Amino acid sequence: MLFSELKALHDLPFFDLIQKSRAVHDANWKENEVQLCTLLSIKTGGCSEDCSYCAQSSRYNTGLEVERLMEKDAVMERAKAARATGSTRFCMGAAWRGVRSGTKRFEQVLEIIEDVSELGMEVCVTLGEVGPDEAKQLKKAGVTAYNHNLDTSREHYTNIVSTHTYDDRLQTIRNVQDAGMSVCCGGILGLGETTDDRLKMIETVSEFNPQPESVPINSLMPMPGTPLEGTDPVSVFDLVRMIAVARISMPKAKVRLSAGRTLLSPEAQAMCFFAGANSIFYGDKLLTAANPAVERDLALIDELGLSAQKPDRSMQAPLATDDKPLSPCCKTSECAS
């Protein structure tokens, strides 16, 4: 969706913006279902990237401790813990730059995955940059979906991170595609971007082809020690604007309402679900901040009248529209991919 539309959309007044993301949503989301994800850091902080809101970055003092790769039989604890609590995605992050198949670390990675998805969860994993041979070896061993967030708009990307480009995530999203992943890619409000940064990032998530299969929108947990240390919180009706507009631009993606639900009151949050969020994610942490509570999560969801949605192991990725370029690997006359 180009952004003029999505600039005339999100300055509609507040209630026609939802009255219609609600619409799109019941057209193409007809259960009151919500997915239920978890997410696990299986390799925390010593990051050589410099993300300015990460406490993972080891260019920052935040007091984080630094852990190494966990072992597999760890992460299936959590993975089955996951399960029995009611997740139905299990989404695996590791702080490092990327991935580089023959290394060690990326063989022990694919182990960890095969393992994880003979327990019938949906296996998302978000490891940095990866290659297109990289990216075969993952959706072989049983990754659903790859998460790779572009963060915030192509204009303002750099002032957030300078140790990778804008170009560089397009690359890996592409190359994810190609091998046949699905794609949860979104953004973080909150960086001291421009609402029309905001929606230049839809506009870039929303032209991809095939869209994302999820979308999730995050808002900053501002860590102490990271240079964006006390940024004020993002407005509630600033989030659900986003999560309207992001609904209607990708009616089927699943929109998450991520980072940031802690900041989020009961009501906030039904809110949020009306505009069209239809996952979050879901346990006692969110890699390196807090998340609400399971027991919450679950009062919530029933005190709304919604279900968790029932995991989809044979989930392909999103076709590609044939009226469209597929989407971009870069902005380079070089790169037409």
The other form holds:
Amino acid sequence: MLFSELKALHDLPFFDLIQKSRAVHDANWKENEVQLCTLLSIKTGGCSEDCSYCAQSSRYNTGLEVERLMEKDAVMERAKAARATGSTRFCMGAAWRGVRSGTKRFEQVLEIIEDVSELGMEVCVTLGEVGPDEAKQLKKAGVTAYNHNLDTSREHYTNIVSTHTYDDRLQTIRNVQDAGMSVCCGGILGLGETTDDRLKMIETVSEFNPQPESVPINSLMPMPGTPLEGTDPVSVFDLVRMIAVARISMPKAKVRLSAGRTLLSPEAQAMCFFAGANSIFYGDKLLTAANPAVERDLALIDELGLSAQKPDRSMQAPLATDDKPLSPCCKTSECAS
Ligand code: SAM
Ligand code: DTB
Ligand code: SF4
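Starting from the form predicted alone, produce the coordinates for the form predicted in complex with S-adenosylmethionine.
Then the entire complex follows, led off by the chain already shown.
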């Protein structure tokens, strides 16, 4: 959806906007379901990149202990525990700029994915940049979706990260889609961006062809020691508006109410679900930061009469439509399309 259309929606009176997004939600998501995704950081800290929101960048003194890639058995234990609490999607994250075929660590990750995908949950990974070969191997190993966020608008991105570019991010997304994997792509609110930056990010993501399978909307968790420590929290109404425009512009995508739920009351979360969010990160920890306790989430889900969405291991990636070009890629001269 184009920026001008998103802007017009966003600027509607609050109730008009959420009425519209609720109608789109009801037309596309008949059941009152919420997807429960559990995160695990399989490689924590020591990252070469300088993303100014991230506790895992080696550029900042965040007090985080750097850890090696987890052993497969330890990951399996955590995945089984997540399944036992009712989680339907297991998302493994690594603090890397990216991965390369033929390296030991990539081989290890592929082995982990192969085993985790036997457990019946959807398997998502977020490992940073991947090329066409890596993307194909990840799909073959059993990944159902690849998470790679754009995080903010192209214009604001350079204020947040200097070690890689927006085009690098787009190229990875395109590689993932070309390999036939579903893309999970969203952003963070609260990085000092304007409302227009937020809407530009939604424009870029919603204009992907095919659209993403899921769209995480994170609120910044201001991590001690990062340049964004001490940043003001995002207003609940701004968050709900962004969820609503994401729902309207990407009717079939799961819209995930992601990082930052510890800062939200149950009533604020209920408003997010009403506006079209239908997925959460579930489990006491995100990657390094806190998340609401499982018991509290289950109580909220029960209170609202929601139920957990079943996993779809045979999930087909959304299909591209013929009437518009495929998702953009890096646009450099070496790149053919
Ligand atoms: N290194 C990989 C990458 O950058 O794509 C994967 C891991 S990275 C931590 C995944 C995503 O977590 C980021 O793109 C960002 O959206 C989110 N994230 C990281 N730190 C955050 C924070 N402090 N608050 C909110 N979201 C955060
Ligand atoms: C996403 O959009 N949010 C998740 C997941 N994808 C990888 C990560 C949130 C991280 C929050 C900060 C932390 O735990 O360090
Ligand atoms: Fe590294 Fe990803 Fe954190 Fe950026 S967001 S510093 S790439 S782990």
